[in-house]
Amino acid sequence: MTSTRIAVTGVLGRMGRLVTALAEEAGCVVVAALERDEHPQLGQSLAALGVLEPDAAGAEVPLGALSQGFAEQGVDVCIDFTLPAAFTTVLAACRQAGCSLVSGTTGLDASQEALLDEAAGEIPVLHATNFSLGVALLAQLSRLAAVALDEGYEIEIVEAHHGRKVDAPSGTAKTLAQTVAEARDQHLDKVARHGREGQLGTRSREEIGVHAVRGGSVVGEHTVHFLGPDERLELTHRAASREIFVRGALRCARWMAGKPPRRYTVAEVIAPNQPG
């Protein structure tokens, strides 16, 4: 089966690096590698900078500058694990390559989230909070309980990361409060309360509870909490390492090659035949 030619961006970030070593056991391949235009390694290989071992399949890939793209390594799909701050470059060079994107950059803006919908009317557009198949499930189930337990079954999700993670409450938090607002017929805005302090007065069975936990080396844990009169049920994933989310974004990129024009999720990738 012919490889899938990948560029990755944020390459010798975390993930980047991570979304590199896997790549070739995935059936990827990495044609073009970039990193931001300051960066005092640029030009280097993969190799030089030991993100690759020398025999490996796209070892010899130098290291780009993002604002240069990749349009002429014959990119079939870009793989994004970088910052906000740099995704509409990221997004505007899949636009030139004429290459699917799958991204899981969090803390994305409204302007940056309809950039999103603009670029799916020309190229594949694969963006997600989390690549984790459980997660995937669990946000299924989410809904599904949501729906099954009435009213009298309050919502709260509580989320755990790492002390080093920028954003709060996580993008899978949001996702997650977004999938169970939705299945109640709920706008997230006007329910969604993150954190509690202060004399508030009674919870409302309207609220959706969104809580953010941070430290030690946890890589990430969320719980939806379906509280309702003397039951509770608890919905939880935990992360016990990272590569859980890079391989399931080095499947969604195999996927995602040579598909039509238009945002896809996570569950079309796992469950093709099921509603995402």
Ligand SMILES: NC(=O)c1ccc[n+]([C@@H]2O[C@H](COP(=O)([O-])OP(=O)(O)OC[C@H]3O[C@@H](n4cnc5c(N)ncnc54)[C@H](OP(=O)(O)O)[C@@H]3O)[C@@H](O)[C@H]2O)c1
Given for the second form:
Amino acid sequence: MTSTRIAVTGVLGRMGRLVTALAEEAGCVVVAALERDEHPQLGQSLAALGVLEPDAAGAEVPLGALSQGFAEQGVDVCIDFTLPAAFTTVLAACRQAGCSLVSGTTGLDASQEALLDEAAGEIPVLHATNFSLGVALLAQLSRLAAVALDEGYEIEIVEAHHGRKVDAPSGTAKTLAQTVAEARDQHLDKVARHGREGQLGTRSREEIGVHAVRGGSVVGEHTVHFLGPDERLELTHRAASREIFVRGALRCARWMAGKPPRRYTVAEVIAPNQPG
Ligand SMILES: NC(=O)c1ccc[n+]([C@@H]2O[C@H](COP(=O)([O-])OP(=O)(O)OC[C@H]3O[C@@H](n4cnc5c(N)ncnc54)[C@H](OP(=O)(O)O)[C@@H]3O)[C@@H](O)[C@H]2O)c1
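Having seen the form predicted alone, could you now give me the structure of the form predicted together with the named molecule?
Complete assembly follows, chain above in first position.
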């Protein structure tokens, strides 16, 4: 089976390094590696940077500048784990190369989401705030519980991450909040309550609380609480390592190569016959 040719943006970041390290066993080969234009190590090979050994033929992948793109390298899929500030440039590079985009960058704003929709008219796009299969299932179970348990069961979402995470709440917590709000025909903007302090009055039934805990080495934890009369249901996912996200993203990259342009979801990759 031929390998999927991937470009890795933010290749020297925590996630980018893992994508590169696990690519081969997932059936992918790194053919382009990108960092910001001002990066001091541009032009050095990934081998010299200690990130990727040369291939059997001795070919090395140099660290390229993101704005230069990767149109010449025959890339099938770009795997992107960077920050929102890089996102417009990542998208432009994918459109120029005509390749698929698998992005896990969190904290995108509404205008960047709109850009993704626009790009999906031209290239296949899969953006997910969490590539773990367990979290995909947590979202489905939460949707089910939000409908099965009526509004007497109040919903609060609590997430925890290491202290180096720069955005809050996590993209996954936002996705879970959106999922349960939609399941109850609510507009999240109207019902979301981010943290609580002071004399707020009593909780309204339709509120969806979202809370972020930061510290230590927590890879990522999400609990959706359904707090009812005399009982509570808690659905929890705990990530033990970042590898689950990277393996999920690589599996998505294999699946996304050569797909027709549109937006895709992780749920479709897990169960291709299910709607996203
Ligand atoms: N969807 C998921 O399953 C999932 C799981 C884990 C993490 N994430 C997300 O993945 C992203 C990366 O996480 P991480 O822990 O790997 O972060 P990280 O270690 O800080 O790496 C981020 C990488 O992006 C680069 N970058 C940042 N701003 C840039 C810009 N304006 N232009 C070009 N490159 C830029 C950084 O380069 P510099 O060092 O030069 O800034 C670095 O190489 C975050 O958004 C995180 O929330 C998603």
